[in-house]
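Below, in structure tokens: the form predicted on its own, a single chain.
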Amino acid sequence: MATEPQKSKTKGAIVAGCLAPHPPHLVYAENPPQNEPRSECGWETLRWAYESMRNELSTIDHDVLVILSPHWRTYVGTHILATPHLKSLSVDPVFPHLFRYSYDIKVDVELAETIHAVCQEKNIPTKLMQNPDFRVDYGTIVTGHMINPLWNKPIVCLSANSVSAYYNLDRMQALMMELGAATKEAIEKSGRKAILLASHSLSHRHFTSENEIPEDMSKEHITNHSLYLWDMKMINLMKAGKSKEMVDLIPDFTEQTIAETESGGLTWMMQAMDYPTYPAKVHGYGTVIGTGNVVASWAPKSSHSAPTAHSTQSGVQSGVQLGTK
């Protein structure tokens, strides 16, 4: 086990929170050096809409981006993600075609270890993940790649306990908001300024078929209505400052769209921000393959500085932007 890292003798603190969802899509459509697959377009509605958050996030002054996604799965308890240094190619299971991404991560390996050692003393079950061989799972890159196409922050990733599947939705919620809790005394404890990033679409009943030409925008389209309602329902509510109260409606949410909010990235982040009742900015509501994806943040006025050099820039090769239909 590792040792209790030493305290911080300054305060940290989590200057923004977004929900970044992480279709693999996104990034091939940008033609990134790092991603195999090349493409013509696609997605513009949401990968405009990361550029928006994007150049919202570079105002704000932060070391560290921590990241809960849903497909790093753990059953027993919650992994963290401990190693320095992390270099190899992710392929998408589903979508080989689409996502081959040679990723270079680093990992703030003391921020991690905090985290560890405040949920231990609160005895919420975590492990930290120090093998050095650790595929990082696609929606964790996908995410990291779409905020900070340049890599030049290093991350902590959170897995997704699947609590939810042994138990049910309200246990997830419960564990979530005791996990969102601690993360928040962590980086505190820690010293460093952090954004938290819930890697995670919204409805997720998606297309069973793909187009001959994946980023052929005509065939593009939310699943069903109801899908799209109960997603601007929870826009609506985001938009509102009303967090508390959405947070409640995560199982009914979840339960009527198949939602990612079933890994508890959403109420996680929701609980270390201790529930904001300013409105979030929506950058943008987009599907893909039937998902309906909102990228969105939540940023206290006091968190924004002057612009850095950080850059904003989408890694775009191929020079092709079409607008949306």
Second form
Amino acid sequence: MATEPQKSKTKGAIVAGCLAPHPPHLVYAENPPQNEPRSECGWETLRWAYESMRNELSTIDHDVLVILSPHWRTYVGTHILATPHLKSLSVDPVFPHLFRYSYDIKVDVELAETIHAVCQEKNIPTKLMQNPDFRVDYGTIVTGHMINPLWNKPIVCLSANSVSAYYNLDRMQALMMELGAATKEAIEKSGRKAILLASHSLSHRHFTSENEIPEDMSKEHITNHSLYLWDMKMINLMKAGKSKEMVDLIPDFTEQTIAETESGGLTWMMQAMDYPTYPAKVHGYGTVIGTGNVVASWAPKSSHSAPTAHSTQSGVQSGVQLGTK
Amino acid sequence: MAQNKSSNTIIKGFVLPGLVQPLLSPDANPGYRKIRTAFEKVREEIERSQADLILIYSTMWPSILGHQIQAMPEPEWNLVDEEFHELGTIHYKLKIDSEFAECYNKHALKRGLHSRTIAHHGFPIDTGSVVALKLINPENRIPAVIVSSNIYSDRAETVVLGKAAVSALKEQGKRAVAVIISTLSNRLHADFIDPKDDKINSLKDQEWNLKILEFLEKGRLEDVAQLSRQIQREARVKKVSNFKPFWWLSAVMGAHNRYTGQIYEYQPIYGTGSAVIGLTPALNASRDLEFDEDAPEYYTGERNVLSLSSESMADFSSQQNSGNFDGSTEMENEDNENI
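Can you give me the structure for the form predicted together with its partner chain, which would complement the form predicted on its own we have just seen?
Up next: the whole complex, starting with the chain shown before.
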């Protein structure tokens, strides 16, 4: 069901972009009321990084979060959530013992339809997802929760097209640049102030077994040193404001580290933000079952203002104390 | 020649595609309807088989932490396919043999695999398994068990996973039909099509599909299994480390070519090569033309290594061909010896 388009709008803008990985372990470790399993602790460096990023985003006025998620994997075009309200239970298919999360999500259907329309004009294959029984992927939910655990902002979610598996990483780059430009144009047309979220890790080689206590941090580390070196290379480019150089490296980086950049989220976001030349704010880096994850944001100075009614702490404001049973 | 030993536990094997069109939009293309009809023939065969269990290995259920085995007694959900969501919602309520799932897990662990059972309300059972069970077992007359496909595993783990299923069947004295959920070529069209215009995505995919069908029609299951790496290179989009379902099926049914093959149907579904195929243990074998790989009983390899090319993997073996960890020998699946 589409919402009524507004008659006149000011030009919208992308007010920030975030690299916001989605390991379900982070939500598990936060113990929010939405998630059924309980933890003792775990992955604090990444959770505190998210806390820092939430604090930053609380100073940026925004209307909507636009997410590109690798765990809504589509092979025929890019799909866009376009159902106003989605409420269900998300159970992680790989870590069901850690993530069984009751979600209640509002979708900005008007913006979704605008992105779809702009993509159609540019011959980018897209399809709107309008089935009310659809279960939102856990990548979207984890990133959405860690950014905004109160879910008091609507989202738009884009699927990750598997173009890199069908063709190669260069073709992925090309598609994501087209999609990023179209997303930016649609946001400007919509009048929205949007935060983009690229929901993925960096290096992505998992451990293939799990400890008896999943949150046993004495066992957590990067899978191997070469992955770490590559992750640091990318992060240093972020910190240096060399986003174009970083994006140019993505095919090599992805190939060398089995990185989740394969989904295209970072390329899409950097293109939509016209390749920022200012440094990213790197809130933190940590590993989850061997994968490398950075929490980082790009926000032009003009975006920052007084704090808004944005949830800044995941567990506390959800009624559960952070990091404790 | 005596009937092979595995026929005591596996009555028949089936290869079934997992896309939703035959269930949700069978009349959108005459080929979809033919696949649907083929599923119905399989349903009739399974009903006649007096099987105790439908044992499923699904390529559409990827796992990372070893293998997962569905053990929820009656999982129920409204499933919407993430790709073809516009075709509608599938309500399912399945009947799972939880006891067998636990037994299967026990034998997988005993054989050195990393595995576990899954029994959570709302767990996302993969579309392929749901579509297949809705079509071949609509009344839940026979309980099922579903096992995942680990994205990192290669041949040794997959073969051992199959043998663990046989061990569990023997322990419980059950007879099963074995099902793999997989297309042949798996390349979907990259753009939206009118279903009326569906066709196999490429001529190369079509040629490889026909080669696989030719082998299976002659009952040459193990030959196809041992061609899996080449099939992965030639006719599969590289979503996972390798093309594994025929490794599992041959390990479960017996690693040889002594089968009667039946191609119920072969049609394109959104570009993929979707075939419904049956394999029945037979007295006479096709010629064994392609056998050159060994048949491990236990997995002792190192999983935490970066993926290697299949060529470099061939240079070493991390497999233990026979014997328990305590040094005793126990060949629970002796099918190769009967060839």
